[in-house]
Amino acid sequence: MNPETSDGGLAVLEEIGKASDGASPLGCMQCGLCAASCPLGYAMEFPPRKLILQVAAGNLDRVLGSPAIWMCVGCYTCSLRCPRDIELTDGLWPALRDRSMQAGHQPPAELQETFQNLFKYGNTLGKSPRQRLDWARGLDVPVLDLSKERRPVDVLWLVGCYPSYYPRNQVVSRAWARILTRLGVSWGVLGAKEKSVGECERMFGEEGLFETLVEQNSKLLNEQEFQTLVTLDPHAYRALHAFYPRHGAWYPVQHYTMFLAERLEQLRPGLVKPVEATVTYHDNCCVGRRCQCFDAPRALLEAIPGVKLVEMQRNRDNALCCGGGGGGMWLDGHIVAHGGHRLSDERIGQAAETGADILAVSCPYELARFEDAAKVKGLEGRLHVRDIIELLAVSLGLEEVPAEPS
């Protein structure tokens, strides 16, 4: 019998507590708020409360081999509602996932493929770094590739994996480039040298891979001169804001909604074309619940003429996760196979209940997740999914013009 699992469970929990920002899991009073708050807790063999209980009881092997280890989607609800301030999302889950892999348990196949893509290509989609700037082909504004021409800029935009490679997100990337140019700021990107920031990799339990990405990215960023680091991805923002500094890599970083909200009065005179639509906004978990940034995205939407903003019953702190965080983008099959459901399907239904024409989002993952969910729930053509950037671009007269058929 492994001595760590037979009589060392308390030591494991103490070690996890020391490595996290929150209180030790040993302080858990088994109140059950975490399990009751977890959107997938009903389907987990071990929701957060039981994870702690079973490890403390010496059943670590059983916990590490459970499918439940891979069912957390990083929504932060359990952490924020824990009365003992135990850091469950950022602390307990990644640490146990890391131990699970060290113990020889294989993560779901989708995650294994994602890990391989990151090792080989530096991005989750397995695309060539040479394709990083394909989104900018034919763009009507200049794009400064700082990997080829280094110069000081106001904004260094970390484009991200999905905005770089995924066709639906590339539309948003081009709109964002036009908005940055309209604002009159100097900006640049890292081109083929850009790699994943690594937040979801950290949440996977791949701490070693995350540290490697931090080292590679910080070396590249330290060579640049910029005032603000901006990202479209809330997960990347979270990593750069909260976890990169732990490795000596601090940067002035903003999610794009924060960046634009600070410049709203500069944008406002150009917001002249009405978007006649009822819009509801989905609060993403990283910038929303975790970082308490709720007002900035709503201020941007309310500044667009013609927009009528309505709220889902679950919003702000209580918003339902889309299911894409914490590695959830690659876990849908695993979650459904073990008794769960796709949270994006449930959330799109909540959006439809408001009577909205548009579900507005501010995360690259959510475009794909919610557009697919709209098809599954029979809402395609009735409820449109748009990034806030797209809606702003329409009102600014900067929207994508479809190519003429040949």
Given for the second form:
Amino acid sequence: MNPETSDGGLAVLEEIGKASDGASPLGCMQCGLCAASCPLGYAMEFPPRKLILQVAAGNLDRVLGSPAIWMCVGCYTCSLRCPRDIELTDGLWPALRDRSMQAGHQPPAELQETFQNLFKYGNTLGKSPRQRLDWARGLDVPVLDLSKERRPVDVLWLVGCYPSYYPRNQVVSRAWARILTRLGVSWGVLGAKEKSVGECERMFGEEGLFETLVEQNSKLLNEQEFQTLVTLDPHAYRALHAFYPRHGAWYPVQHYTMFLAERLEQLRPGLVKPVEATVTYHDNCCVGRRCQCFDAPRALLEAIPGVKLVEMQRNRDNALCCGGGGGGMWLDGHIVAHGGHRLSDERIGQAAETGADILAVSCPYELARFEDAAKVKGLEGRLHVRDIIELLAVSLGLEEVPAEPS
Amino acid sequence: MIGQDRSALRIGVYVCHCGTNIAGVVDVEALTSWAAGLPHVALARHYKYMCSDPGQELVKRDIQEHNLNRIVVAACSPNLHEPTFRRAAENAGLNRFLVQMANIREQVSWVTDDHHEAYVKAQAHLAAAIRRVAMHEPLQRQFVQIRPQALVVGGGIAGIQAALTLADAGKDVILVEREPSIGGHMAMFDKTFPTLDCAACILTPKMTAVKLHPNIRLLTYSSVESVEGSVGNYHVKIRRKPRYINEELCVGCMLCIEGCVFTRARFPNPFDQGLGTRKPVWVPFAQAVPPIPVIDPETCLEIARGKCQKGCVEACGERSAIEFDQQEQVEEYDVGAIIVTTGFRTFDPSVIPYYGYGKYPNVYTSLEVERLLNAGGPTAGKLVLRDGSVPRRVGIVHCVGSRDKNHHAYCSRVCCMYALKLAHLVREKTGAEVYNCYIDIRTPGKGFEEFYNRVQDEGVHFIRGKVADVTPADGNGHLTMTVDDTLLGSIRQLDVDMVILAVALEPQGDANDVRRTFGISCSAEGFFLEKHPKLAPVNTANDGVFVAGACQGAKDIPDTVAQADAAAAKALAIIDAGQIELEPNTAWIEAAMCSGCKTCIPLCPYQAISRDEERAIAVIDPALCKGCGTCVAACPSGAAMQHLFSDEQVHAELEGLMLHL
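For the form predicted together with the partner chain instead of the form predicted alone, what are the coordinates?
Zooming out: every chain and molecule, the one shown earlier first.
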């Protein structure tokens, strides 16, 4: 074996550091907090600490071909804990994925399918843009399609891919449309013109595609007149809040939990129908840990009569990720194949330990992931997964009662 | 100055080579001949080292032989040699304030390699200095008398040491301590590293010496409320909390504690970090100084509710030392110097959710474990968990709150060594397996590395990695520590019964208030700022106020004691001098121009300006003024003026700069 050389390694780290918001990875002191904090670190050939160490030693090639490159699920635990404030999650990982693909390494097969969907249809689900408004079919409140009729609105709702196309999420979208209407705000959507915000594209390492999307979306948004952008997707919130401004695109954006928490007093008189259930809340990573917004979703749940809110052992800053971020949504097979496990399976077990009837979520990925996990763990029918929007809609009398907890 | 006879000006200009520091970049010969032709310049010379004795002699001889009445030295920063040339001028019979320096080293030759640029800029600096010095006036040196007493604030090991050193030198010392007893953190420890001396055995003799010393007035349960005045003359107000026990009458028999109607101690004892309990009348620890109990007004039935059988009063008997009607009092003192030794507090690890402190009972801070190990502590020195069982496996987490930009970016310096000490003591007392999880082991002190080696030899595990999670292993209180063993290259899970968090040292919670009270500054991390990190490590921005110990930065006992003695020596140097010279560049108010608008008063960072209510004008105390010029710039009517910074002087200097740039 040749002696290790560090030629060029530090320059790569310096370059990666300059492209991220955090401190330079050159400052890594190899404490290993990231590796041991990572919910999948035990299964990675190179957890973040070793990625940095290998790159610094000049072994970039060695890490770019490793399956570890595709095992980060974007939970931000390492970034938030890093004692040297290095932005690992949305700095180091996407940068290495980008370089990995540029070096000719193929991403895992299941992700390649997603890539094809993205390039072909502009969304991860491979659906036609013409179906963007399918979720609103037969809805009992009017939906203003700003792509057809430009009008100033209070709220421009970026519906997002899963809430537009995925049947389970479409239920939530319809409930959200009713709540927005009940609040008396004027609101609209971009209809067939809406495109992916680009968060997952960026986390996949497709920085170029992301930049194209920023450009296209900015053009679309700049044509519209609105007070606030609202999204149901924490990942989209993170992108619009933190990644877009890096490209000069700044918009007032809120995740729906933030938007509603500000209007809680307006909602409260309408929250009359009790939801008699013990509820535990799963903090999503992007709005929760990364943006430290923990109180808004809890305030919403506690405002619902009948709800008894209980906490999981790991909550708020310390919550365990569902495994769906950073591309994880499309990488379960790869992660399990390389010694990991589905974090949603682990997390639903933690939720079940609280004795809750309902696991409340506020991220489109989580509904699908946790309902699936409930089946795997034999919790189906005992632990129901509901978006906060659904519970609010029930209490507001805007939605059919979901299958009642037993 | 207006009315000054400019024709009589005879300015001597001296350009220093500073070896090659200046001459290597600036053409000093050309600069000198150019300067010789400037108005009022009687003579110009250049010399290899102006600060040398021959250089100074040159100035002196020229003043006498050539009747020079102004001197300009173009050399290094005035911070370095202005006093040198002022003294040389004075020795030759010239007023020392008729000297001006042009800094052509730090501001010229050291900041460019371009010889032409350097020359032009040197010309500008020199012209500015020449024009400025022409406007200088002779000023009188001012001195103030010094109060011979000193105040020491904080009765930990730093304050104790500083007070004893000053008192032994025959000075009167007032030692103020916020808690009921002196001793500070050191009194809480069981053993001290690396020698494993019993902390109490080496501390309590010093505490007793404080109590018995005729030159020390000890004020415990007290805090400094305000400080006025300046170096040599501080007026200090000290607030004394009611102890409800008369310190003159009490003999420290502690019978009142026994007699208290609470037969069982049931309130958390802060000295034991809440692990032990106390009664409403209590002493923090057996060797407390003064050995006088204190009554907590919140838990004492008589004080809180006015109805108690007062077993304490009965136990005290004829001495009648218990006084339920004591009130808070303010005492006032005048001192010449102040030493601030207010110490540190430990980092609260409950803000780090992944270590589970405050959530899992078997997670302890290092300070809590110090109390458990201490024979005078809540378990009489037995290391047991909250359920009374002896831990078989103990994890020690290093760098909790230290070396972490989310909390404190700095290294707390003492944690590695105290963690090693705790590892040793835990093993000695329980035989438990001990796992030290560290980022780097830092042992750069005398005997420290040897101690590390000794603890290794005792069979303590060392794992290089920062612990990421502490989670319950089962329902029985056992814990799992998750850590990346970075040397092994794999992530490990260690099952332990007890986790000890080696918490950071951080500034006291009220450090910012204390800073304001004493007119000193804090560095970015909140510790008190020394005047210079290398050359004035115990001085502060306030000339008569010194700092020592962990209030200035995390440090161990040996460093604290050394620094305390250094601060005592500095304080002594001021007090013993009897008088002190003031900087001449102070501000003053031209009474006729002052409108009494008070704009300047709140702006002064040194509280040097007050209002003469009778004359309705502002007045500046020259002893307090530091010459910052804030009031001069702010005064709307131009009444605030400053010696060495008159408008004429500043304008002349600017003209000199501009004309030659």
